[in-house]
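A lone chain, given as structure tokens: the form predicted on its own.
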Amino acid sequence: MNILYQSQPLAFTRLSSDEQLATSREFLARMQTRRTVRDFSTEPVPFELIANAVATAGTAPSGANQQPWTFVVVSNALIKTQIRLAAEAEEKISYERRMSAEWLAALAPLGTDWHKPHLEEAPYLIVVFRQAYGVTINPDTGAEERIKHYYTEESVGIAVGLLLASLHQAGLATLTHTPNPMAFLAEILGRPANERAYVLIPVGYPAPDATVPTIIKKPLDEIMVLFE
């Protein structure tokens, strides 16, 4: 038996069957309205909405409960400009040289290109970093030591899903942006060597004239396999 293991009673409220169905259906209907937005209003957003969403993301399960994530929230206009310029520089190269014709064809229905004005227009940018390994200081030597992390990609992916859901529930619009490469984000934001940029998420209210591409999500019978 592991003497380090400790437990406590699970705090769990059992819902009635009617409550379960109602809650499930309400959440599904709400999430079905979520869209990726590229046209943002500059209208201010209450910071508590952002903080609550990040706190929600922090409840995600993670490998060995190591919670290998850092959420950097940016509202500073100068830093947002730096991020936009660096992102556009990388994206321009990608669209003109790195992306295959097949990749560009897949993106064509979405109407994207290397211009990223939303990185300045959105009131907040949330940059999610994956901690590839942990860092601790040896109390005897004062030396920095690495702590192996497990399932970091999966853990951070789950946390980002909760983050996006929470922001949408709060009535905010988001965009998941993954410029490649993303090392410039760690440089601009002064992140330590163990952190790797995972995704860049502009957050705010949609612009009054915002549009989104006409797309269709796969129906349930195409994404779920049931064994009875």
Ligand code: IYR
Contents of the next structure:
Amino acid sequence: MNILYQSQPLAFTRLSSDEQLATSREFLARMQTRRTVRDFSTEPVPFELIANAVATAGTAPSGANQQPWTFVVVSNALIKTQIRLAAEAEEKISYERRMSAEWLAALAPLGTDWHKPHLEEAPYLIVVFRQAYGVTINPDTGAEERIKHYYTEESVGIAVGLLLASLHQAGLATLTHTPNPMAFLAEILGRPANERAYVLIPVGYPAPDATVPTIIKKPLDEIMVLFE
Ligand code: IYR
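Swap state to the form predicted together with 3-iodo-tyrosine (IYR) from the form predicted on its own:
First the chain shown before, then all remaining chains and molecules of the complex.
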């Protein structure tokens, strides 16, 4: 017998077919209005919206339920400035030297460059870290030991998806920003050796004059393959 397996009845609310369709359509319509935003207002955001989004992210499934994530929430202006300066330094090198012509061409329709004023303007930065492995103290020896983590990339990716959905649902704008390399984030934020920066997400209200690139999402028949 597996003595470690403890179970309980599933709490599950069965919706009527009408409710299922209505909520599914509403959610789709709402998510179709999400846009990645690069022009942020400095207007403050209620902290609970951020906390609820992080708590929502924390409901994500993860490999062996190890929940290999840390969400660092920054509103401190000095730290935001430090992050902006370090990110821009890396991005400048990337845009001028590291990124291939093919990559720059792929990004051209998005209108991005190395300037990242949103890293100071957005009221919150959420820096998501992936815990490449866990750390525990051996009670007998007092030594630090590593715990193997499974599927951390997939787990953190799913959690970030839920985070973005929650923030959008709460009427906030986000930018999924991956300055590369991102090691400076662990340094500035004093994160332990097992944590790797995964994505940096400015969160706030869009600036009143915010613009977004004209892009289209692939239609359903291009992204779904159906065998019936
Ligand atoms: N990290 C850079 C470049 C960049 C890369 C991709 I792929 C994008 O979809 C957008 C930007 C930047 O943030 O500017």
